[in-house]
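Next up: just one chain, as structure tokens, the form predicted on its own.
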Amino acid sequence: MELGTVISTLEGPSTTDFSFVVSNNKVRKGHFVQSETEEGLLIGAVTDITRANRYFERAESIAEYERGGESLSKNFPTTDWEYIVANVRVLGVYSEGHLLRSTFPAAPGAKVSIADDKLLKGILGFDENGMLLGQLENHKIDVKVSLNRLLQKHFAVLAMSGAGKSYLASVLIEELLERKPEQGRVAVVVVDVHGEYTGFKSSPEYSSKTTVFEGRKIRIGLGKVSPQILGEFLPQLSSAQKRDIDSVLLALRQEKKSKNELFDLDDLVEKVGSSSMKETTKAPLLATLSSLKALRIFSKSDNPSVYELAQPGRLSVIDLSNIDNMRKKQLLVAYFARKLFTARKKSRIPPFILLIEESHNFAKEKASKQDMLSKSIVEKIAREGRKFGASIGLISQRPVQLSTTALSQANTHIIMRVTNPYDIKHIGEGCEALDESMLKSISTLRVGEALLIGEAVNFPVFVKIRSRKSKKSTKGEEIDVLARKFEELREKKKADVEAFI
């Protein structure tokens, strides 16, 4: 499809940009285009479109003329003087099966046409056997991204509340669960803060592959907690206090091991109480351990075990929606993330993807170690995970608050609508491939549209996310639906009481 003709401007054509006058009004911002040059087929993306008309250039003249009740368009051939110009960012020159750097500009007068679909798939780096995220905006091309390119170096989903982060994450999970053993299946573990992924359990296609672990029933087996991990759980302790509790923990472990018994936090508290350490050390230790005990998450064994959490081709949802205590949530995430990573390094579990909803609450940039217990392990997996097949997916509505270390290791960003100027600036600083035009587009994206940029694709692309197959959790329903259900339930209870009487 021919779209227009390359024109001369004050800035170009150059090796990086060119403009063309539009002859086909079907051209849209985001379209990929091509034009023949001496080097080969020049490929570019439309970054902006402007519309002009000589008759309407001077505002004072138009206002004066139409003040008399006359219409300029009725009395003059204004449509004959209208023209549209599209600006294009050059991606490269396609020659002999490769996309090369452009070293010679497009020629003024050269024709511009829509980019060939088959050619475009290869240029953008789509994988025919990859994960289907949706359709390329303005083109009828499926966006299929390589599993390795997306997960190997981690990814982040960034968007404001209600823009479709969880919807997109659900689409990604569906693609992972539908993979066959011969394609290579990973374990999917989701830290679900709002219960948005529990709908997978009630979806016929995925229920047999999904296990939901309720936050209230999750337990940390103290016998599996090393002195190092216990020290991280209690960052407020001094070095001397940590040494004392380490020796008590090791002694208790040896004692119970000789009897082939398990132990819990009550046993540790009793052991500290009966130890010979100084009272000045013992009292604050017992107070600190009591604060841990109040969380009611420690037991004699892990529930679930790391082997239950990570299974090939299965989804494990850690549902923290019924837990309000932020410290409790962070302790659970810190412990099980560390267990998963350690087990993966020893090849005891399959490669996994750990998806963390509201990740800025678990790896906040400006927070003390005492207030952010899970930050260090999130950053550690982000830095080292790719060497061992441990991938992390960060989902956040406040990227400006998210750990810079963790975010910088996420080499693919999937950005949906963001309107906060501080978040947009932060995203722009973290993504070198984002130009000014794309940055401006982030705030105008509609629900279900995303900008995919980074390792997973060769060039930034706008994607219309496909429809999900799994059921949406009732916790994500709209407020009018929830209000109606509440009243219906109340009326039913009232009717049942009256019938009983």
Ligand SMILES: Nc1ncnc2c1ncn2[C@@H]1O[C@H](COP(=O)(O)OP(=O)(O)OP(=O)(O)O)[C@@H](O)[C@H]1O
Given for the second form:
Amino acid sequence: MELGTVISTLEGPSTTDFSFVVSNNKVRKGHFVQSETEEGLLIGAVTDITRANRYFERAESIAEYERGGESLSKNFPTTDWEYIVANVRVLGVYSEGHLLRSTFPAAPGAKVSIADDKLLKGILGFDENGMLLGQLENHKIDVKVSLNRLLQKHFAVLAMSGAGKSYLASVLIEELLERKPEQGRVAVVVVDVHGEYTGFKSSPEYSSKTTVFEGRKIRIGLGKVSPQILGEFLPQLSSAQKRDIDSVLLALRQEKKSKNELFDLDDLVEKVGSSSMKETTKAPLLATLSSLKALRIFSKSDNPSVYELAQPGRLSVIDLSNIDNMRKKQLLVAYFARKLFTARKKSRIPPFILLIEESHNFAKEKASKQDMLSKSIVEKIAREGRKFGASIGLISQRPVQLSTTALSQANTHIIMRVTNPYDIKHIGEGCEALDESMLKSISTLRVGEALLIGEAVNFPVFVKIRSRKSKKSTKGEEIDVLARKFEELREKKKADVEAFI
Ligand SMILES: Nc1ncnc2c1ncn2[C@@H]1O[C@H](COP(=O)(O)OP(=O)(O)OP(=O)(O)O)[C@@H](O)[C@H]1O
Ligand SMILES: [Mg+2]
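Can I have the other form now, the form predicted in complex with this ligand, not the form predicted on its own?
Every component of the complex follows; first up is the chain already shown.
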């Protein structure tokens, strides 16, 4: 489809940009276009479109003319004078199957047309066997992202609340669960703060591949915990206190091991109580241990085990929606993230992707001593995970609060609608591939639209995320639906009672 003709302007055409006057109003911002040059086929993306009309240039003349009740458009051929100019950023020149850096500008007078679909798929780096996330905006091309390119490193999904982050994450999970063994199946573990992913369990296609671990039943097994990890659970301890509890822990482990038994927090408390350490150390230690105990998440062995959590081609939902205590959530996330990472390093579990919802709560930029617990492991996986096939997907509606270390390790950014200027600025700083025109577009994205940028694609693309197949969990339902259900249930109960009487 022909779109227009390259024009000569003050700035160009240059090797990086050109403009064309539009002959076909179907052109849109974000379109990929092509134009023939001496070097080969120039490929570019429309970064902006402007519309001009001589008749409407002088505000005072128009005001004056129309004051008399006349309309300029009615008496003059104004539409004949309208023209539209599209600005294009050059991506490169396509020659002999490759996209090369452009070293020669487009020719004024040359025709511009919509880029060829087949060509575009290759140029953008889509993978026929990849994960189908949606359709390329303005083009009828499926966006199929290569698993390796997306997961070998890390990715972040950033957007304001309600923009469609969890929806997109669900689409991604569906694609991962549908992979066949010969395509390579990873384990998917999602830290589900609002119980939004439990819907997978009630979706016929995915229920047999999904396990939901209810937060209240999850336990950290102390039986095999190392002094180092115990120390991380208790960041407030002084080094002297740490030393003392370490020796008690090691002695306890030794003793229980010889009897082939495991121990829990009660055993540890008892051992500290009966130990010969100084009273001044003992009392605060006991107090700290009892604060841990109050969380009621410790037991003799892990529930679930890391092997239950990470299985190829399966989804494990860590449902934390019933836990309010932030410290508890952080402890659980930190512990199991570390377990997964260590087990993966030793190849005991398959490669995995750990999706973390509300990740700004688990990897806070301004972290207190308490917050460090989960932050340090998230950052560690983000830094080192790629070597071992341990990948992280950070999902957040507060990018400003998210650890810059973790964020800078994300090689693919999926950005959806954001309107807060501070967030937009922060996203721009954390993602160098984003240019000014794309940054401006972020606030105009609609729900379900995403800008995909970084390692997973060769060039930034706007994607309309596809419809999900899995059921949405009832926890994410709209207020009117919830309200209706509540009343219906109440009516039903009333009717039941009446029937009984
Ligand atoms: N691609 C899409 N197609 C159709 N509907 C969508 C799409 N993406 C999101 N929605 C709808 O928009 C609403 C909000 O989506 P979602 O819950 O994923 O937002 P979110 O970014 O995760 O918000 P929060 O930050 O509050 O968790 C949902 O009701 C969902 O059904
Ligand atoms: Mg969400």
